[in-house]
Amino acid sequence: MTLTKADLVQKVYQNHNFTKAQAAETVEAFLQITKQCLKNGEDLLISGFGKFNVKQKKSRRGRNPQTGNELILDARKVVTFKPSGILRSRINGE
């Protein structure tokens, strides 16, 4: 099952003393802060959850799987996530 933004809003609404509008605003504010942080190339550390990093990937050789033609893939930034030890333990039922 996938957790959507609407699902997050619903969970915040149900678990806290917020109106639906406040819950939606809270979730949206968190996501905006997260996006801006990552866009600026900053790491985002959420204690007990994990760390989001922005890494630079170099350009590299690739291949079009349909035609087999080789091409050069441009350098780009990617977001990676490393879960905290606490989260890993909970996922693994420890």
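Numbering follows the first chain given and starts at 1. Take the two forms, find the largest set of C-alpha atoms that superpose within 1.5 Å, and that set is the rigid core. As the structure is a prediction and not an experimental result, all values here were calculated from the model. First, how it differs from the form predicted together with its partner chain.
- Here Thr80 does not count as shifted, since its C-alpha moves by less than 2 Å between these two forms after the core is aligned.
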Contents of the next structure:
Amino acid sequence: MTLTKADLVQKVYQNHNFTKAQAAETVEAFLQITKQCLKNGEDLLISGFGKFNVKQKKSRRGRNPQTGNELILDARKVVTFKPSGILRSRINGE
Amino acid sequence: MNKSELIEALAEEMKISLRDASSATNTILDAMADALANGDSIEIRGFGSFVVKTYDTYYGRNPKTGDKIQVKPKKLPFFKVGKELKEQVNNAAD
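I've shown you the form predicted on its own. Could you give me the structure of the form predicted together with its partner chain?
Okay, now the whole complex, with that chain kicking things off.
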């Protein structure tokens, strides 16, 4: 089973006095805000869930694994996630 | 950004009370944590996906003392950034 955006909308709809449209908008706004935060290069800390970090990677030499050609990988920013202790225990059924 | 700032931003964006924004946020995060606790994956277009990986028992070492120790089986959530967010984080102007 995979949880999708539609499932999140359904949960918000069930648990609150929102119309279906409001529930959908709320989930969308939630995602937009979190994405905007990361786009700004800002870390996102959600207590009890985990931490999303934006990390700056330096450029480095790499290889195309298919052809073996050497190439330069440009400096880039990546998003990493570190689960909180609470989430880890919940997943491990503790 | 932390969780309370996220809730404030959501309340402002949706023109709802802080209480509603807070409970909607918790509904969303709980739904996600529940899915992972059930071993399900999460897939949110434009944001990213989460999968739970299962690890068997393995023998590791205490890096401080060098003692050999048994690491119990565990499950860990992994996050993979969605294509859209990945590009936007990387291309955002500094």
